[in-house]
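Take a look at this single chain, the form predicted alone, given in structure tokens.
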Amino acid sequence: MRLSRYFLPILREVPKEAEIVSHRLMLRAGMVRQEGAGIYAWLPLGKRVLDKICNVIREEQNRSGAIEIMMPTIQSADLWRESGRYDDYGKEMLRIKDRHERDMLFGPTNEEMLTEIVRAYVKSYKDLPLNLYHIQWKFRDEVRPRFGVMRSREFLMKDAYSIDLDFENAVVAYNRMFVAYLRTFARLGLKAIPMVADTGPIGGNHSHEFIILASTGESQVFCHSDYLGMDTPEEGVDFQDPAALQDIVNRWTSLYAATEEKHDEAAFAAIPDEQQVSARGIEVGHIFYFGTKYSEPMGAKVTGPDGVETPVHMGSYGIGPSRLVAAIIEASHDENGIIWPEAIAPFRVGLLNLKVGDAATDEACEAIYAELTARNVDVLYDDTAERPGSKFATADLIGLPWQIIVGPKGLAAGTVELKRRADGTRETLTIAAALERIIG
């Protein structure tokens, strides 16, 4: 993409309304624009990041055996009355009426609708196990939306729902998602630590929040330092092997890790001082087994091997892609701007022409741009007439992993400069060597 033809509304001033780093940088980098309290338009740069995050999530959900669907955003209030949640949910739910005066709502979540789909089609234990997921925009009327897309009213959510015959099989489904989440966050460049979360009236241990450590995190968290060095499950992990999955879950839950709400001072104090981690954290995912909470009142039953009908056991598994954009920035930035992990960077390479109009510089940049494009490398070519300092500032602000800097002086010596955004290192290389470094 040529920057001269792209829509990238950079802000040079720090927006006054932005309270945290990610909100400031997303506004300055032209990723989003606020259109209302907690409601944002996603501009081209932000949309590219959002799409890449969704692609990673989708790949790992599919790998685990989950199947993608798409449920509507507008739901009938009658479904929520069946589950008993319509009156209990509170003011966060946006309640509306259609032209026929029927009670409807803008879905804040999809347990009821998924349960309705299951009861309509899933009748036998032979139809199980099943895990259905979708990636959908949702709305919750937060009383105080803040921190940009970190806590907004309209947000993008990946919801997965497992359906199983009994508790034992539901635990296997839970473990699949546990492992899939570890892989997902690692691919997004995050070290996410699973921490035991509140299970409410259901009880048990099958509820985990996945937390990343960040100085601007929303809450205090506590864990063993060994979590920071644990290896993520490999791509070849067998999601059909319950024992292997349980081993991974056991390893990742064997050490102390808790949010402030679940913190046990005595258990934490038992960890050697040098291995205690007390930090701020951001929740990036939540998995939760809820058993028959919805299937029982809504009549989602299957016939078991013994011929007896029984309510299915279910779990829900959430990741907020729009929230993740902000969380990744909180965990990966410096004083100059965003530092994107390569897997989700809006463009992998920024190509900077330092003297547009100079024949040799233009020719070299066009050749590099053509080669990268032909190799399917996402590249943003800064072919504008801006001064070099402005181009450097923009490239650092939007956080592209690599910058190829082309100027007349370097070209005269047959070289360009290659900058790695993550650590700021610069190398003077031939064009061929620079391309080899990026393309491999």
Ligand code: P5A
Contents of the next structure:
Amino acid sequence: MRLSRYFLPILREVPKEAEIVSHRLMLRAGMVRQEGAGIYAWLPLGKRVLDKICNVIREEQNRSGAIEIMMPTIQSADLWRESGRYDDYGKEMLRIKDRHERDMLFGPTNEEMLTEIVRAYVKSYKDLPLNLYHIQWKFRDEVRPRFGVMRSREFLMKDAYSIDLDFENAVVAYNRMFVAYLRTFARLGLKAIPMVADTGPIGGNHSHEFIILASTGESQVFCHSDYLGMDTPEEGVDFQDPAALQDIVNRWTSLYAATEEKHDEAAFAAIPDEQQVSARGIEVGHIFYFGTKYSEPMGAKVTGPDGVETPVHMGSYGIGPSRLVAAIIEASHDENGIIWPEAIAPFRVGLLNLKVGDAATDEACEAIYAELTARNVDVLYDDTAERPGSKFATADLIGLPWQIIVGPKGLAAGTVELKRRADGTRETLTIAAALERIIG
Ligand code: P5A
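Rather than the form predicted alone that you just supplied, could I have the structure of the form predicted in complex with this ligand?
Okay, now the whole complex, with that chain kicking things off.
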């Protein structure tokens, strides 16, 4: 992508309304635009990151055996009356009437709709296990939308729903998602700790929140410091092997970790002082087992091997991709801007032409741009007439992992500069060596 033809509305001023660093940087880097309280438009740079995060989530969901679908955002109130949640959900639910005066709502979550789909088609234990997920916009009329996309009213969620014959199988389904979540967050460059959590309006009695530690986090959390050094499961983990999954879950739940609502002062005090972590955290994922809470009142039943019909056991599993964009920035930035992990950077490489109009510099940049593009490397080519200082500032602000800096002086000596955003190191290399470093 050539910056001269891109849409990257950078703000030089620090927006006053933004209280936390991720919100400030997302506005300054032209990633999002506020359209209402807690409602955001995603501009090109933000959209690229959001898509990359969704793709990592999708790959790990698919690897674990979950199957992607797409359910609508608008739901019928009658569905929610069946589960009893229409009245319970309260003011967070955005209620709408259609032209026929029918009660509708903008979905805050999809347990009812998924249960309705299951009850229509799934009749036998032979159709199970099943885990269906989608990545879809949700609306929750939060009392205090704040911190930009971190706690917004409209937000993106990956929500998966598992359906099993009984409790034992449902535990395996829960463990699959638990392990898939550990892998997903690690791939996004985050240390997410599964913590025993409250279930709130989703219900059930078994639940973990996946929390990353950050001073700007909205929850108070408590855990053992060893969680910060634990290894994440390998790519080859066998999701069909219940014992292997249980081993991983056991390891990741063996030490103390709880959110404030579930905090046990005595259990925490038993951890040696120097290993106690009491910190603020951001909830990036939340998984629930709620058994027959929805299948029973809504009549989602299957016939078991014994010929007896029973309500299915279900769980639901959420990740917030739009919140993750902000959470990753909270975890990875410096005074100059964002530092994207390579896996989700909007572009892997920034190509900075320091003297647009100079024939040799233009020619070298065009050749580098063509080569990287041919190798499927995402490049943002700064071919604008801005001064070098401003180009450096923009490249650092938007956080591209690699910067190739091309100027007439270096070129005269046959070299360019290669800068790594993560640690600021710069190397003077031939063009071929710089490309080799990036392409590998
Ligand atoms: C699980 C999937 C649920 O809704 N039903 C379907 C269950 N869980 S949850 O914890 O309420 O939400 C799941 C994840 O969505 C993100 N999230 C938000 N992101 C941005 N702004 C919000 N207001 C918001 N609310 C929830 C979080 O990442 C949460 O873990």
